[in-house]
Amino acid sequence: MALTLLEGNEAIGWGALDAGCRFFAGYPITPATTVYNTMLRLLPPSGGICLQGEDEIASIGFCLGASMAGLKTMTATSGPGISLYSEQISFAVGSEIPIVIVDVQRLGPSTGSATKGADGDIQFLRWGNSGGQPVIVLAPVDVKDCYILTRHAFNLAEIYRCPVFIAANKEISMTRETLDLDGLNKPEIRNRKTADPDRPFLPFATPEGRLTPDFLPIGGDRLVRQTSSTHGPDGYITTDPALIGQTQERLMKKLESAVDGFTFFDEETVPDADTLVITYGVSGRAARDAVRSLSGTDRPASLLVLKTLWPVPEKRIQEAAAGYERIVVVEMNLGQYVREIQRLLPGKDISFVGRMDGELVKPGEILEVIHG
């Protein structure tokens, strides 16, 4: 494919296809519907399956079933659909079912404004499962990110056997940009590790030195047990506090201890700057313009654009902020991720720039706070 004009949702579709996704199910919802449209165009000619469920609950259920059968799967929705996905997200977390979930965020709460963007689901994506176990959330800034981070999302879902979210935004997903897919530095495709055929299979047992179990598909020639209830390594329901505690600790540790290996970010460091702007998503564009406009002035600023939001990349944030007196956090909401920055950087002078009225944060608004 040569230079191509793609919107963010189309780039997500291409990223999924190239990562090996062969099953998609979803329900139409603005502004995520063109992810479904793209998969409907791409998957059948590639031997894949694209379904429209009768609703969001059925759609993610189809995906989890297909994933348990061994396929790489993806679904896409917006905030109201994520609300309906919640029970199945918990199932995927607790039963370690790989799935990529695209949340093309729009202005909420509830039905909100279907054609207005926001980043209002950031905390919900992290905490929207019963039990509170961690998930992985990646946030694209532009169409290129939509493609690259989708490939990363599939790799991470396969490696850690967990749901991985793409926290997109209407303003990114429905903006068209020129992209050279052939010229991109693409991450190598990874697949879930299958169990040794010569050893007894325990569906939730972890090999020595690893925190993620090996995989066998349901429907194959070996017995695979799966349950949404609290279970031990053998897949049987258990009330044993020791087994329960071990599993809960492992589900948390397998992601939080590994986040340094999948911390994606952009950084622009300016010598002698005393201010660091931290942001993510579409607001990264305005922040970049604001920071670059300060080049050569007496009040320069540096920039950190986070693309891994959850688990929180604590080491990267603390290292990036170490030399700065002041931190400015920019979000397209009323303040969600800024709480993590405040937790990680006690004693720093932290300012916030945000809005949640359907309008983008503008470079001038960021500059006002930097100069303030």
Given for the second form:
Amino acid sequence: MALTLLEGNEAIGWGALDAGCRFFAGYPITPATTVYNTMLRLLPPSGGICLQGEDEIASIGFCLGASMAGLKTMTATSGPGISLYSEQISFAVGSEIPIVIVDVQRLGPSTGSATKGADGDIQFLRWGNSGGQPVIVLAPVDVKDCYILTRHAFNLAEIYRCPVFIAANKEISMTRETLDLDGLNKPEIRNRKTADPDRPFLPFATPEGRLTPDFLPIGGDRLVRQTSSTHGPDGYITTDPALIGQTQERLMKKLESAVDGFTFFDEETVPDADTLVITYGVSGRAARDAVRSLSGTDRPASLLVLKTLWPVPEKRIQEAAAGYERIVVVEMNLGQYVREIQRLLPGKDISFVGRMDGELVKPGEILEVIHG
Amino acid sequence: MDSLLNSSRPPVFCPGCAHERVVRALDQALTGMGLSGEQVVIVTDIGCSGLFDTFFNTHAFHGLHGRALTYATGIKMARPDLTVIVTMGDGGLGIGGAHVLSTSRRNIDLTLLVLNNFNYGMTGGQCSSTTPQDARVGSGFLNRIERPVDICEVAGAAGAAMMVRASTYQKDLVDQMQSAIRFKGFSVMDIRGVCPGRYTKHNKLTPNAIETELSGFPPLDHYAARNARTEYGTAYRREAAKLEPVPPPARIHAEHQAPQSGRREMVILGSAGQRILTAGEILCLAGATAGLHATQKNDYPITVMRGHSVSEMILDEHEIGYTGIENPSVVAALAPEGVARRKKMFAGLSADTLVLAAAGVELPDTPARVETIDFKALKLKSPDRALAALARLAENRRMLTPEMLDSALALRFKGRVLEGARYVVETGRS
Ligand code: SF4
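Would you mind giving the form predicted together with its partner chain, to go alongside the form predicted alone above?
What follows is the entire complex, opening with the chain shown before.
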């Protein structure tokens, strides 16, 4: 085994490059800047493109254009930039443009604290688009996840033609950590499915039995239309309620019905435990320490660390929680994802541990709540 | 081919709308240049001018209001061979002003057609960024108290070399468009016309009046020479071709034996400019040379050259969970700024903790063992103290060994910097 020392943001950059990312555009913002720095180092010498937009809106706009021209694209920002991305995110959702969006979360609200961590955007990432259609959000726990989940994020963006978020946190992204890069279980590279050359091409038509349209790039030898307006399969504006309804239901279903196929998580199950700790992101580390410190005691606890947050992996959560009376949810905010857990597990005794002051949740705080 | 117009989707503008003439002129311009639909992308945004892409059999990209230039830039960088035409109204121009400025500064090979009809047609004739102050529009008195923008002058000031103020009705509109499209760089056409649906209901504006007004503007010719330069994408590719590929991240093999086992934590408390983060990184690299996992969590303000700098490192044979400091093995107190930042920590330290304090840095009361280093006497400058503190630890075989430290330096530095670092280590040991 050999170890590599990387910052979380550098690992995201390498993961992107290895996933086939060939276009990055961003606007510097702490704590996401080092993703941009990394891409600027990696992409131009390898034939890729890395641009610095005049603002966040331009940066993600460059990416959407390049993605429709066929390149795998990524952008990275933090809370204030995600807010500016919002309208473009809605566009990528509704018009099925593959893109990976890294949100290195920092303490909000608003400009908040540039150098303090948080997981305060977790509901915002899900609901921060107009229309409220689903998105995919993956949350890394450590530098290893930064690499691996970024590779998964590109695959998912390609397969489902949608924005995929990496919900990082200053406390992972700007933390340096060793990892065994060669020992990682790397997913195979997936590419968007291109349309059959022998059949007429409609940019938003889905082949029989599938929920994601085939892709052709803008600039290819068959004409492609992309539009942010409500459209039918032909990419022209439509006012037909039946056609509109079908498309909107498909957008929802294509992700929500597929989440079992990309539910990433870590689990530590302890027999006889009556408590299950559910968490995600950097808090997964403190939770693991807390749960492990209880092994062999008379009050052990089990652990579920979710890495796919949206769509909510409902089945996994319900199955994992089935044998437990008590659930402890840990988040680096004042209670966001716990709402999903409460919705999914009615009747269970659900406690919450969280903080929003720029400090990590400590293992001791989690233990206190486990002990009741 | 005689036309790129989409025969199944004829223009749907109000009768007499200037946009319809521009659609036909653009068609003639493109076909006259021998371009096929596959070679052209029309990028549009919102408003009546945002319908343009639907009338053509070309590639089409219709997006958010004011943002058309952003998509066009991405497309052009990805596919430099395509002819990319952007249309915007005076509404998109106002919303996306920052993009017009930056595209002018970049000089990327796009052609921007501003369909300027002096008001927002689609939403009810409100004033736009180009509405004259004496016009009657749907924004009450508001247009009377702000000035219209002359986008060609603005683009020229921002670095664009090819600007044309044009009337929808001028005879050589197609020729002018072709020169704009042929231009290797960013070109802007401010194409003025009437909006019978809204604007000319309350304002008198005729093709003649537009031409008369145009003749009163200062000329733009001087920008051609002043702003002439290599097109952005060409310049980008030329610069990128000079870069060496980046080697993959270093793999560090375990070659040393760590002096202790279990989780070991170190905190370095310093100030900006003391290379605290670099020292922390070196400790992590040193750990890796003994096969240890390592984390480094930093705390510093956004100011670069002033304030505290705190670095917290953990080494462990096992993967590290919580990255915060619970029970440090070592605290290096190198500057008052850092100590102030972790004041509360000192009282809670254990008697096993070693505090390496720079002489003169005052410490809060602590049960930990304190060792003072007189860096001045050692002639070690402030930026070298963190590394010297590591040397002292290595000498005591605490957290790391001299061999681990030296391998870490060799991983991190080269040449004279490495020699300098080794000198600091040698001096700091004693
Ligand atoms: S409202 Fe004005 S700009 Fe819009 S189609 Fe009618 S005349 Fe043309």
